[in-house]
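Only one chain is included here, represented as structure tokens and corresponding to the form predicted on its own.
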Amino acid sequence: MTRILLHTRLDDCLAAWRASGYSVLAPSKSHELTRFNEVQHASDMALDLVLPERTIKDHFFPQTEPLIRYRIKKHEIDTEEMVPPELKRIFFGVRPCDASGLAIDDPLFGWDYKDEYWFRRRGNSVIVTIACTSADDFCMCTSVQLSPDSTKGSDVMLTPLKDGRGWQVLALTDRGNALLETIPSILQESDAEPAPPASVPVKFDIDKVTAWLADPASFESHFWKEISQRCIGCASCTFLCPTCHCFDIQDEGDTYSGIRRKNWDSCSFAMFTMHTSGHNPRNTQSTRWRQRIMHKFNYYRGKFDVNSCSGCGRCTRQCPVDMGITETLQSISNLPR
């Protein structure tokens, strides 16, 4: 017997969580875009999507974020750190690839310096994942050694029931257990059969890919120029990615006061590596595309022993020139040895 949550009790569940001090965010449509928004009722949720257009990373690593407010005086500078508020949040209906993205980025934000902004949000959030029972042609989680029912990065895993009445419920972490303790009367015991996970075919050999990228001779290969010819450097792939984390820090204000702000940036942009001298070590789109692939599947892997990709496929879904990472990795996988 396992615990299950019925669709018909979801509104009761949301009410109980709000009464416990949580806000609940779930996929919903906002301005013609599906993203994670705060919801009040089950009817507000869009849980039948293969994948929302925007990832939950936006709520842990915002597109723009104030860090410090400063005021320059005659003999001193006053500063005020702008720390994120303590908010208890539940992210409901997260797909395994998005939950995995958070876990993939955790080592980076806690490496040589612990990013309190990231970990404050992580520590106050509970990730409730729904295993995928359907996929589309862009999904590639199995190609990066994950799966449609991966538990990586999740606190609670919901597996849809075969009869469609609800989900099996499994707590994976202490946070997950604490969350389920707030709804004991809403969950019920059942031996209902779970639906099988989605079938996601493997699209490339990740071991061949990482081996080729780790070979120093591959760095200057003509392959990069050939594969990147269509890339226009728009950065939609990086901004939609659950794991991309490049940012810039800028001061906004006047001579006497202002705010120091962290903004998303992208290795796809020509200005990303522009030096003050005017020299740009990655002055072509092919070298920038090479950096993107090398970083995700060679440099990051070498540093943290994990690929910086969760296989969501957004980079290919939204690419205006029908490119994306999948095509590049398939081409590398098929290169003659």
The other form holds:
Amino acid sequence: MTRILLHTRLDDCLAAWRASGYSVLAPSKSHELTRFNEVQHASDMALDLVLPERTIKDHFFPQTEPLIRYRIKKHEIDTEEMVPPELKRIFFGVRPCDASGLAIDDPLFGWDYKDEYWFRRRGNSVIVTIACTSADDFCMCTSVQLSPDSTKGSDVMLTPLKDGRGWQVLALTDRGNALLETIPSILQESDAEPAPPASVPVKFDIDKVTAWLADPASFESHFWKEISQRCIGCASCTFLCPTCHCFDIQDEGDTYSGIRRKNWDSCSFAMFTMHTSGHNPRNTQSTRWRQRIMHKFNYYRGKFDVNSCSGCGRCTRQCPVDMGITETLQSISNLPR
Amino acid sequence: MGIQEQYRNEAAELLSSGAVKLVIGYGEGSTSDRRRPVFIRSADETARLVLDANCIANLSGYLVPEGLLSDGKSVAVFLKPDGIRSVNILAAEAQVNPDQVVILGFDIDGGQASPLPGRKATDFAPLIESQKSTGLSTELQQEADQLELMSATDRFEYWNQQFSKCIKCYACRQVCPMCYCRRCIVDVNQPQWVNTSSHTLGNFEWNIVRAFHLAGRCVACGGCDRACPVNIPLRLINHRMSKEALDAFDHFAGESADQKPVLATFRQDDPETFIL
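So the form predicted on its own is up there; where is the form predicted in complex with the partner chain?
Below is the whole assembly, all chains and molecules, this chain first.
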């Protein structure tokens, strides 16, 4: 016997959570874009999507975020720290890859300095993940040692029932347990069978890939030029990535006052490494693409012992020129050795 | 012989005779209906070329990277009429020498790719002329009409919502053959003309700057619209600018390599007095 949540009780669930002071965000479509929006009713949710186009990362590390308001006076500078609001949030219907993305980024934001902006939001958010029972051509979680029912980064795991009436419910963390305690009468005991997870073929051998990347000789390989010839140097892949986390600090205002902001930045851009002198150490697109792959599958794992990729496939799914991590890692995997 | 085989043979011949050093075309993509740009440098690689109704991207942007044409050698490129018009604009703006561009022209109609006769941009002049007389896309116009019917307030709100989605990934810019500036205005930071932040104001600034820079230059290839990962209907902005250029100045972007850029020229007999 396990606890289950029926689709028909989802509205009661949302009402109970709101009554407990949570706001609920779920995948939904607004203005021709699927993303996590605040929802009021179960009917607002688009839970049948393989993945929303935007990730939940946006709600923890927004594309632009004010940090400090400043005013320069004659003999002093006034500053006022701007902190994100203390919201209790539930992310409902997260896919395992997106939930994993948060867990992959946690060590980065907490390594030498604890990023308050990230952790304040993390601390107030409950991640309710739904295991995948369907996948598309671009999904590749199984290639990066995750799976369509991976629990990494999740507080509660929902597994769709075979009969399609609801989900098996499993709390994975204290935060998840606390959330389920707000809906005791809505959950019920059942022996209904779970649906099998989606079948996601393994597309490359990650061990071969990481070994090749770790070899210093690979850095200057001609491979990088060939694989990235068609890359146009936009940031679609990095900005849609659930784990890419690079940012730029910008002051916006006039001579005397303004706001210091933290804005997404991307290693795909030529400007990313441009020095004040005009020298650019990564002056070609191939060196930028190499950086992206090396960072995710060599440097990051060297530092935090995890690949900076959760296999969502958005980089390929949305690439204007049909590139992406899958093709590159497949090609590395197939290089003659 | 189908068009794909015909053009593969032609590409092989161009490469083996030394007429071109490179063929920019389409290859298989990561799914059955996707095509990706491929760069073919020898005749024995031409079997990688694919040509069918899924080959919709405008490849002319791959002609402009610095140094590609500086050795005086020619490059062949697969282009639909929109891409041929792009080459004309790039030539008019002194970005490519049209004599170095061999066009493997084709069009897509009724789910089929069919060859277009001609090899030089000038060979396609009659075709482009007939496109001009047909006018801008009626489908786009119908979509644009929906916006025109809105009140100014509602229309502003519509674009406010659309631009709020922008994440400044600049996929629209990077995929566009017309966005060849070595340093885009948004990347200039001394002074910082345009906010780099992707908040609604910064997004408005970016999208409006781009719309104006494309006025009279966009050939409606749809590249930016397809590339946009957050589905902003960029086609409607560009269409509106194209319509202004056509209605006010009889300017159909990319009509020929001699065409004067609409925003960088004037006529002595212009009825407006503010110019001179």
